[in-house]
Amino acid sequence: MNVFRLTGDIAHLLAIILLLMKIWKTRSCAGVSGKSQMMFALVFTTRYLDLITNFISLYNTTMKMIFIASSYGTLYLMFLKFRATYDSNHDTFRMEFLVVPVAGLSFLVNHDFSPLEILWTFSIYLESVAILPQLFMISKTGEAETITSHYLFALGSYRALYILNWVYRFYFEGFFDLIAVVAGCVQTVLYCDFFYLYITKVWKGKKLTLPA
């Protein structure tokens, strides 16, 4: 544990809280991609299967349980409780274009050809592109609510902070995980345009709009 990882975890948790607050307070999931949320639920499910086989710390176990529970809670709100507000007409990104190649890549490039390791690798690869349906949806509608923008900024900040965590661990612990680093960099790059628009518009009180 170091300050970058801890701050990254806080940013990740903040992103989830912002999303749940947005849905619950407005009683609507308009502007939120259900496909991105389904992939995040799949990410946490496949990554944290070691909950039943490996105990690291109370903090680690608690955070894993929070991420799993919140991801399925989000799906419940979107597809059951507030289903009528879900904008399926704009959430049209083809998930299979991401899930199938990622699944194939996780079988080909991994640290160890074992079920848990392949599923962990799958979760790392999938997380790097899981936000694409959300960004595609915003691009299609042309704008995003301020609270949705805050959610995306916090989510992108979490991954950027984890890159600093890996740099720290490499220099001070000699630890380097090529798969996690490359996937994390890809994920952060996907947020770059959004980061720029967020800083230049949302911080100035303007509504975030993306080119169609």
The other form holds:
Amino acid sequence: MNVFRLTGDIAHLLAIILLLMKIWKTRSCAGVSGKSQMMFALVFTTRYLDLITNFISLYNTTMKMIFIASSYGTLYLMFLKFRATYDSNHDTFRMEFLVVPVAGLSFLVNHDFSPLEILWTFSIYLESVAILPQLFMISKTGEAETITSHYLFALGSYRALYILNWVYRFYFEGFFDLIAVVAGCVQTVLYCDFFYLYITKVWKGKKLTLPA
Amino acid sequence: PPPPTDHDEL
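So that was the form predicted alone. Now I'd like the form predicted in complex with the partner chain, please.
Below is the whole assembly, all chains and molecules, this chain first.
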């Protein structure tokens, strides 16, 4: 554990809490992509199957359980409790365009051709692109609530901090996971446009709106 | 180093 990984995990946790708080306090999931959230639940489910087979640490187990539970909690709030507020007209990204190629790629490029390892690889690839329906939704509506933009900033920062963690681990631990690093870089690059808008608008007290 | 398959990261 190093400082980049820990702050990355905290940013990830903060993002999830921010989203749950936004939905709970406003009693609405308007502006949140249910498709991105479904894919995040799928990401956590397929990645953390090693909870059953492999104990790493109490921290690791606790965080994994929180991530899985919170992702299904978010789905419950979006699709059951506050279903009426779900903005499905703007959530039109086709999930199969991501899930199918990602599933194919995880069969072709992985560390080990075994069920758990393929599912882990699938989750890493899927996570890297799972935010696209959310970003697509914002580009369609042209804006995002400030709390939603804080959520996205925390969520994007998490993988960027993990890149620093991988640099650290490469130099100090001789650890290098090509699949995680490439996917993590793709994931972070997808947020760059959003980061720019967030810093130039939200940090100056304005709402996140897209240039016409 | 060989590719890691005991995934300790989240």
